[in-house]
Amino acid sequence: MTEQQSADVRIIGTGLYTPPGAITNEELVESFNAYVDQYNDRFADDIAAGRIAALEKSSADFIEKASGIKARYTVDREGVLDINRMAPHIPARDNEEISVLAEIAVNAAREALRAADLTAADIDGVVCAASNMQRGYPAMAVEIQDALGIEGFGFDMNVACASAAFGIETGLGLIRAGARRILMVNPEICTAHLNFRDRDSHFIFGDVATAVILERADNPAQTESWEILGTRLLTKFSNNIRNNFGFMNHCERETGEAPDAQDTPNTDKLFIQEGRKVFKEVVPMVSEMINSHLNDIGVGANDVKRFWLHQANLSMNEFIARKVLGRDANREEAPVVLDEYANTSSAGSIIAFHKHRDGFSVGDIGVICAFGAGYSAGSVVVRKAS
């Protein structure tokens, strides 16, 4: 390991919000088959002439062969099972009541500001860094601002699941540039935007909130900190992750009938993706961004005691850490939350670090790393300092 940079800003504190309700493989798949077993009996004449395809079923042991996922947790368990809807069910709030994006955040965000023993007082601008927004304005940042009580500025930022990587070096920069201390929030109501009648996805997404505190290196150190050694942020245009609900849909006109338009959903509004295209590109695309960017900054691969990877798919991740180590991570050294979280997009790399940072001496170097849509990805190399 060559000599490392010293480091002018660092993370204070981290928050989890996770919600009430969870959903097993098992339940997902009763609800799931059950939609089958009706949409077959309904089109069975259709099914029998060639006209359509039936749809097949799923099981628990199909989505965790594929996934890693064994559950994940909604804002709404009902809806998501209910057969006859397979949404969850987000009942519109009055203007003057907090959203409920906002609200997870705030949640979340309580907890990191505990776990920094500070204050609103204590904090100069929120960032929201998420895949999913609720609206278009007011920014959800300035939102969770006021629910806060916190003086100064907030903002949205939108990079699919790697928000939190680029929220991170946007706080960075903002401190750089002045602040004191940057709340950084990643709320995710992933269920909201997920195709639960689709065999190959139903099951990829859950919802949660985190929360990142950053603050100048200088300032006396109160609570367990860790110095950023270093930022990197990567883009590249893909088409193979796709979600095109936005703000100009109620403009678009479509043409056609599916042969039940209440049963098979315009899909490419929600979740899409082309999985093994996206395994084949992005897991090389991440594994070098993270070999470069350690030894620019002079960091052995080998010296890293742990890799906090965005939590899409146990098999990608398993690859990328074994591209970056030239041998198999074990539990420790690349921890998994998705087995019980599922993929909750710009949260999942902070939701591993927020819980799997035991047993770190001072020194001891981690890797945040965020990766999906756009394609983007973002690395943050960590030492822990207090």
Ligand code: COA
The other form holds:
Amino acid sequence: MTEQQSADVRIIGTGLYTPPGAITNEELVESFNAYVDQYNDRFADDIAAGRIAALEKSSADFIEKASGIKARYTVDREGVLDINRMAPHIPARDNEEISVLAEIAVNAAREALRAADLTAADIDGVVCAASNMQRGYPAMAVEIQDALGIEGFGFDMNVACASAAFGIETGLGLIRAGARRILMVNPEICTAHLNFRDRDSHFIFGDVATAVILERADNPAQTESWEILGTRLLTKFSNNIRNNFGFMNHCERETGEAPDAQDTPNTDKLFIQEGRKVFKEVVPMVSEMINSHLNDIGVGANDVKRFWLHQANLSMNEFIARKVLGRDANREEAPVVLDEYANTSSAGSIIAFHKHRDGFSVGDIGVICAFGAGYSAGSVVVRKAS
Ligand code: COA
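Form predicted together with the named molecule structure, per the form predicted on its own context:
Every component of the complex follows; first up is the chain already shown.
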């Protein structure tokens, strides 16, 4: 937790990499429903005898109404839509080739470097802050650092959907400890940990990568810049959003508890949530965090021009903005990207900040706020400086 000291660190560039393959709700639902027909036909006898339940169909109308999501991008459309697979097909690469997660992060980082008019030589460290790392080690950040040609250091951190706020706070601390500039990236291939056979959640996530460059604010800014007025982090344990995938999964397989991938996917090792409970518990937690943070740094909620909120569910964001402002926020005050991108975990609030920060004058204030599994939440209050 850091309160407003002097605004000694600023954001000077952001980048976004969007995978080329978009999937609309209608396409996703068509594939899901074809899978449901196939499953129900295949197990018709068991269903008729009451031994197993028939699967129910999904609906594009429900998805848009319940979540605000209309589409998502993914690194592999075909694998996701193939009813005999229902997962992205991401072929393994040789160790000598750049990994997929590092590659999308590098794409976003290059855009951020261009925006800040910098080269790799200007960066001292890389923080890769995301929900799922492609491997245990070497750290993804070290591979990203190498691909960009950055001298210095890199490390990974994971605080689920709140990772970007925690990553900004970490970058800020590293700069206060002496680094000139930190590159913070959020590569998210969420479709690889989503259970596309689960009607309750098959529509939730998409893939993307974002990047943010932070620098010490002791020289005049050369490009657009945003002073960080304060950050606040919060975690509170909850089982309501989980992903139990981890390095010990192969041990379970040896004991014969492995999933039959086709019919009984081991959903425990993919994203699972109690969506209603998440909604109910996270809305007050986040709105109270933002309110107390703003209060502590002497900024009134109505002095905030824009809230770049984590993008998980439209009504959740509307509720949070309403609780913070005491009135409804319009789309300009709380921009929405989840209609196009779906939930992109740690990247959501940064996509919103990247795409919707026009119309700010020097001195205008905004809040980047990320939240999710853990529970975890973080707010970053920024003021346009140049
Ligand atoms: N198509 C059609 N109907 C569906 C459906 C689908 N894909 N999925 C669920 N339904 C049905 C349910 O069976 C239920 O039917 P019932 O009322 O007859 O029992 C009904 O729709 C409502 O389901 P529910 O799961 O309660 O919906 P919801 O309104 O809570 O919306 C979420 C679901 C996931 C969109 C919502 O809970 C949410 O976004 N929560 C917060 C999630 C979040 O932020 N997670 C953080 C991840 S980082």
